[in-house]
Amino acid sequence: MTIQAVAGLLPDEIAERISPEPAFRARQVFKWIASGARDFDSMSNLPLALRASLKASLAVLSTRVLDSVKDADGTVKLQVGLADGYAVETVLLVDREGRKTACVSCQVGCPMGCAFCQTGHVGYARDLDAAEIVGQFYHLEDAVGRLDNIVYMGMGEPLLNLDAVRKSIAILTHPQGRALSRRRITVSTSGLSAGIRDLADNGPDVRLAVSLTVADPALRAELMPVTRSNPLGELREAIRHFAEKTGRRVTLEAALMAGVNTSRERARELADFARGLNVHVNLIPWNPVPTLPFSTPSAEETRRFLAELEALGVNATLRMRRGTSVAGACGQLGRGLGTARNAEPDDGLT
């Protein structure tokens, strides 16, 4: 028997999940958790009885931590085992100002198969449900405290599992509950053009990030696929759809390889495509992945890349690198766990 996990329940769907118990029951049950309740035995709010029929027959999360690494920088990642065996990681990465953001997996490894990720390299077994993604926040929350932001740019194409990106961030919003603000709250594409437009159009209200890394439609399709099916023209119109249509400006990402995207031409393709769009340039350094044949810039190379865009009109920042160390910067997730399940299953949970 398959028990439900409670994390990916909206108060509605706890109310008929535990019917006929009266819906304010459900809402306790739901701001618990928020508030870091993992069983129900502590939620002491509710009658013994209740508590009894809720561990016989559900589950606070569907997900466990199986391992935690920490960077000197402050990052911090865990390999998060699902009820399936399957794992994934997600990371806690920290500002300047000590805000802290989660990146979170939407999907078992990942089917875009950019050339540059590690994740592209590891393959792509199924998406994760709003539970699992949820559970990774919790999880996260569990071990550092409250989180200031999450980003869904860890495994995964977070458009391609778009209902399940909004369960979770319908959970993650909810005013009874963890009450996060939208605007703390970015989902990462690496250019799906029908997906940008949905969220737009059809929600939820949240801030959006780009893949973007080279202009150059044939050097772009050769590092990522995505570009094949979704040419740069439309992926172009896709976000100024989205800017126009949600008043926020979108956050181009460029991971910056030695010898690959850095030169003056690669800057000046780059303005091309920024220009006349509501957009800021993040640029990345690439960071190393043993097994892939790229390199990362120097800083000179980096800053010259930098004042080169700025020259030509772009609004750019160079970003810190973070999580190196522990292979829990962008880019890195994945190492070592392939596609292939990782720990025993959980009986009786999903």
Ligand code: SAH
Given for the second form:
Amino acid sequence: MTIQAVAGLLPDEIAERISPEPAFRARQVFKWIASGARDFDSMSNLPLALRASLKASLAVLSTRVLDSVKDADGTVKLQVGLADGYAVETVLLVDREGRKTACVSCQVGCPMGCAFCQTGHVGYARDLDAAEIVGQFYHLEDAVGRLDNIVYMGMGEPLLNLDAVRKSIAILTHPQGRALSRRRITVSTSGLSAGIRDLADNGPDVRLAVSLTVADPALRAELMPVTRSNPLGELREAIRHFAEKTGRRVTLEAALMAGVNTSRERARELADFARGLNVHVNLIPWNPVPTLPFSTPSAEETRRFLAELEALGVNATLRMRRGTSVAGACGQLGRGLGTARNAEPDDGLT
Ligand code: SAH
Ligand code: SF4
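With the form predicted on its own in hand, show me what the form predicted in complex with the ligand looks like.
The next block holds the full complex; its first chain is the one shown before.
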């Protein structure tokens, strides 16, 4: 049974649920949740009778925090339990300037099967709904205070669950709620061309990151099976379309694996792919996943690859590794979740 959680509803939808209460009551509820109320009793400007009827029929959130771990670099990873017993992970990343970014999951596991990614190996169970996505953001804010950014870079492929991702963005950016700026939101995809075009044409107008990893078609197909149904040429055109339509620079991400995608030839191919596109390349040294047959490149290997890209005129940066000690870094999510399902619905993970 799914709990109907108000956190996944827009003010108009809340108004429908509490009709014939006036619409401003729905806006009050919406605002309370965005500002941290986690139960209806604390919504002190609502009439007692309304609070009671809300409590009887709805929940504020459908998720709860099962576990929380903190890294010395400020990274916090939460295990978030869903009503049906599954769990997902959400991570707080803190950058050098102290900006806080929530990295949220949009699916339980992931069906894309990227060879180098932990999440790709735990399998896929189901999509999250908007309340479950927004809930992760609110749980993190409850734990660490106000967040600056949100990236859809946790478990799952956002463009396979675009309706719920859109709804969660509509909720978090709503002027009467959390009012997060769309500039502070990034959706990261493994490279689904049709989804990128859909986002460009139909919004919301958020930032886009594409996990290119490598620009050699055969190697990419091996590492990222999505390449077979979304060839690199089409992907490149979809990225061009997005950048032109939105006026936003797209981030190309590349997880770097020692001896796999760091050679001079790979740098040249990446530069050819990037040339003529409004893109920025973000290199991420591969985060170790003990069961996978890859290794992290040395600082020297990474530095050389970055230098080669720069020499070829590519706008590239190296992303600092964060959260590796709590396995909260990119691609490490899902470890310890097993099949991502608890033995008993609503039991805490042990
Ligand atoms: N599914 C989406 C978003 C989640 S993955 C996507 O693939 O874009 C987030 C990022 O982590 C992707 O860029 C992915 O390529 C990268 N990644 C996956 N496994 C990794 C690992 N072990 N080390 C470093 N980055 C990894
Ligand atoms: Fe899924 Fe992204 Fe991991 Fe690929 S890298 S398996 S798309 S989460």
